[in-house]
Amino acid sequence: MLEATGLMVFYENMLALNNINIKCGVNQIIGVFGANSAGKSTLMYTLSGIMQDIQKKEAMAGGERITLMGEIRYMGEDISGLKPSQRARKGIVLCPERRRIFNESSVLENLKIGGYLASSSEARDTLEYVFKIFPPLEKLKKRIGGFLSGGEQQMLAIGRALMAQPKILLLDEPLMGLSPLMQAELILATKGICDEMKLSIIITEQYARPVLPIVDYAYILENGSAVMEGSKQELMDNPDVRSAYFGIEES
């Protein structure tokens, strides 16, 4: 469904992504794990096309020179040159890290803004589904986004992304700063979204432990390079991965 090959991103003389190859099939959940500055957000920005926008803005402002290389294919089509809006219309939708909701708009307004690509019937059905999978949002639909808790804001950010009718949902560190209980609720919801909406998900996180149970396949990034990949069982069986990403020391 989505396949990236040879992705490379340079910030001036710094290599942010180094020859990354990643695949996501139909109705799959793909995990991408790595420490801070491993390249996770750069990868998501590159897949969604936002990195292309950042590159152009930096060039126009005479700022940092950004170089992009590699190929991204979606449904067999090379989309490497498409703008973020064009990719979104094809169904590649990013839910960025740190929520980035519209703090001065209500929950309902945030969700309606997310549905700008949807038909009226799609928006109505998806809104109903968002309230089903995230019940607190229905009770808080008139509340201003900036007054929500971190967990409620993350529910809203994912709900807003769903309103855009994704076929591939890119979730960039959705568990950041949340309690273990809220993390568990969001992971359960993520699995439900994949199964019920029949879409594919690529999810990045610093720690693999909460996410690994729901992924079909995973990649581990270090310093912009994919140093390991495999099924969840293959990664769990690796003692280095268990120590670095699960906090499990071998006895």
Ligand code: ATP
The other form holds:
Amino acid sequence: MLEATGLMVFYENMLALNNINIKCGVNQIIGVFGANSAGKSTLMYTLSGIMQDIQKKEAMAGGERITLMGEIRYMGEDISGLKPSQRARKGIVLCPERRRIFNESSVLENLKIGGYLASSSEARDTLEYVFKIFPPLEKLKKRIGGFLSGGEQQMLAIGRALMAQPKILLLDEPLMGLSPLMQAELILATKGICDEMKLSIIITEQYARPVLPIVDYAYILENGSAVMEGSKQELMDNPDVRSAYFGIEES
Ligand code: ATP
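Form predicted alone done; form predicted together with the ligand now:
So here's everything in the complex, that chain up top.
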């Protein structure tokens, strides 16, 4: 469904993504794990087209700081040159790191803004679905976004992304700063979304432990390079992954 090959991103002379090859099939959940600064957000920005946008804006302002290379194919089509809005219309939707909801707008307004690409019947059905998977949002629909808890804000960020009718949802560190209980709830909801909405998901996180149970395949990034990849079982069986990403020391 989505296949990126040879992705390279430089910020000036700093290599942020080094020859990344990543695939996501129909109705799959793909994990991308890595420490701070491993390149997770850079990868998500590159797949969603935001990196290309930032690069163009910099070039128009006279700077040439960001260099991008590689190819991204989506349903067989080379989309490497498409803008983020064109990719979103095709169903590639990013739910960015640190939530990025509209703090001044209500929960309902945030969700409706997310649905600008949807027909009115799609928006109505998706809103109903978002309230079904995240019941607190229905109770809080008039609450201003900035007054929500971290977990509620993350539900809203995912709900807003769903309103854009994704076929492939890019979830960048959705668990950041949340309690273990809220993390478990969100992971369960993520699996439910994949199964019920029949979409594909690429999810990044620092720690694999809460996410690994729901992934079909995962990649481990270190300093911009994919140092390991494999099925859930292959990664769980690897002692280096267990200690670095699960906090489990081998005896
Ligand atoms: P985190 O978990 O902290 O969000 P990450 O894995 O998402 O980290 P990125 O944000 O992709 O990592 O950053 C990868 C590297 O690129 C880091 O060293 C970061 O400092 C650098 N970087 C990111 N954005 C820029 C930018 N606009 N200009 C220069 N360097 C950048």
